[in-house]
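The chain below stands alone and is given in structure tokens; this is the form predicted on its own.
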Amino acid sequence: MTSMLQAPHWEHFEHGADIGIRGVGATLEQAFAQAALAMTAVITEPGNVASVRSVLIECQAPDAELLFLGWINELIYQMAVQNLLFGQYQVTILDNRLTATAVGESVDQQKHQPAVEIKGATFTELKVAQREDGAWLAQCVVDV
């Protein structure tokens, strides 16, 4: 049974002129997916993004923290070059190799009213760890 503390969720945290994104989940994969939703929420309301198009994301890194940065930066890159917003994420991680599907739609300025453009994920406040309650946490500050 998942406790309320382990229930998947995301949040933002303040950091100067930039914004921190944080995902929490019962698994590392859920924490990464929730952090991706937090990133989307910096730009627009994730619930307003329709599931029209999916993009396969693959990353590999020597540790979980660098894998998390690679994941968020790849999402930012895919959104920028394909003019997409993502509202759903399915993540699989095995041996520091991530395979994911990001689902969303093309940016519609009127519908999504994008608040800011994210330039990239940073090493600031970077942390991927299992908390004392057993939940996984993945966070960093994104440059806006």
The other form holds:
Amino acid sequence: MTSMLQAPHWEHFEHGADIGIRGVGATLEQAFAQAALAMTAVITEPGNVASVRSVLIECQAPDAELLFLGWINELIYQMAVQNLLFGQYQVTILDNRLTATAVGESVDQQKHQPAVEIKGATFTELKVAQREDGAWLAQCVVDV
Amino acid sequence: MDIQQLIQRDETCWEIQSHGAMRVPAVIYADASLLRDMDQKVYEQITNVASLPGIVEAAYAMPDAHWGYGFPIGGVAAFDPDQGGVVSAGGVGFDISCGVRTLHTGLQLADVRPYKQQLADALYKAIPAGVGSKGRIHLNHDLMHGMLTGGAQWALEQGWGEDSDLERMEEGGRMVGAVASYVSPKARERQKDEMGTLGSGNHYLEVQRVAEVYDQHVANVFGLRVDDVVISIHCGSRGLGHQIGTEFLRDMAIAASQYRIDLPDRELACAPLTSPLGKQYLGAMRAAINCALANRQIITHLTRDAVKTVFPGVHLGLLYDVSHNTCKLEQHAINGQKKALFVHRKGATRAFGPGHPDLPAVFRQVGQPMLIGGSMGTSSYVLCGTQESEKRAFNSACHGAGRAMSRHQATKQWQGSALVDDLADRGIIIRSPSLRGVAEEAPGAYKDVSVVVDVADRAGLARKVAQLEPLICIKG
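Can you swap the form predicted on its own for the form predicted in complex with the partner chain?
Below is the whole assembly, all chains and molecules, this chain first.
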């Protein structure tokens, strides 16, 4: 049974100049997806992003932390070049290979009031680990 | 920061003596109050910087230093390639060559006051700002190559500027040693529609008045009088620089063990200056410096066109353009001998003193103009480099106020619309695509830039020339 603590959720954590994104879930995939929602929330309200377009994301890395960094950086890249915001994520991870779909719509400055552009995911506070309660956590600070 | 951990060398200079893995001491320029308010992370990070291979003399933190990535923001360090010195992607940061340029308008406050709303609207319409904004320029392969290798010189060749602009930029507007082939397809893709855009976050275009002059002689050379109206542009190398930073940070972190570099923090990811990876990063980073110079040049052109719609016949001349996040090869005296060093300035400004051979003739007698950005509702400052600053920190000084509060705290404390109204009551017009962005960038979320600048002046890092006050701010 999934406890309240393990229920998928995202949050931000404090950093002096920028902002930390954190995802928690019963699985590594959920934690990655929740952290991506936390990233969207740095820019705009995730619930206000319509599901209009779907983008396939693939990346791999030598370890889970670098995979997380690669995942967030790939989303930042896709948002930048396709002028998109994402409000939903489905993630599959196998042997440090990630396949995902990110679903969203084009940036509309009036509708989304996007606060800030994300430059990149950083190694600061980078952590991918299973907590004592069994929940997975994925986090890092993003440079805005 | 715990002040007890430091040895005070003079009123504004504090030393962390070499210990543990440190190869050199670390030096922080601050007064006691700035130091007490500084993140403890600055102590940790500048200590880590001092442990990197080939570092020369000391690792420095400027008065506006705060918690960054690997290096603190406001961190300065020089590395000797002959002593195993390194180049660090984390020591330059994601926003490569983010910087400020200031333009004279030839107008006085009394000329502009009746047309402020019109001018704000014209600038906001002309300069793409905020998340998802694209420029009107599309770079194909050849144009991209020209931009990456030619910087502002390329922008001029495309018709976006005047010849006289180039002599008033670091490197004459073109960073030599850029290697376009080291810039990845992804970095190019991220940039192809972003030329001439301001970006978001702390980037802005600001119309300002000269509120006070501290050094009349230097202000005359810089062409600044009280109540003159100037325009300052703060932005960087946009998506291209961010992508280069992202890619090389990862590659250097993975390759560190191969180079037998023991990283105390992965964000200090670096490679020997003489290694293939080090050379690739230098080539790509220099291309990103060119991107930033070209970007600020194109925005200058757009600004000139916009101002002319309100003030026909007005000519905008460049005062100077400075970069913040760079690693540059410079000659500095070490033990009485000139040595070629790679100086990292992350969130710090170069501050060449009088007589420096790299300065344009117009500034050689007085020193390099330094443009210290404010934060929407607060003052900005013009300083100049000093001869003393070479010995103090390889000719470097602060770059701005530095944040004092997180974005989250700022949005809890301020509402964007109320902030815009408050600033309007103070005579400052804000135009921004995002009210939340305005709240996150509230002037109160930053340190007092006046204190930072005073300390830089007292420390001999630079000398105060003039204070600028905002009239209009186009916020990204």
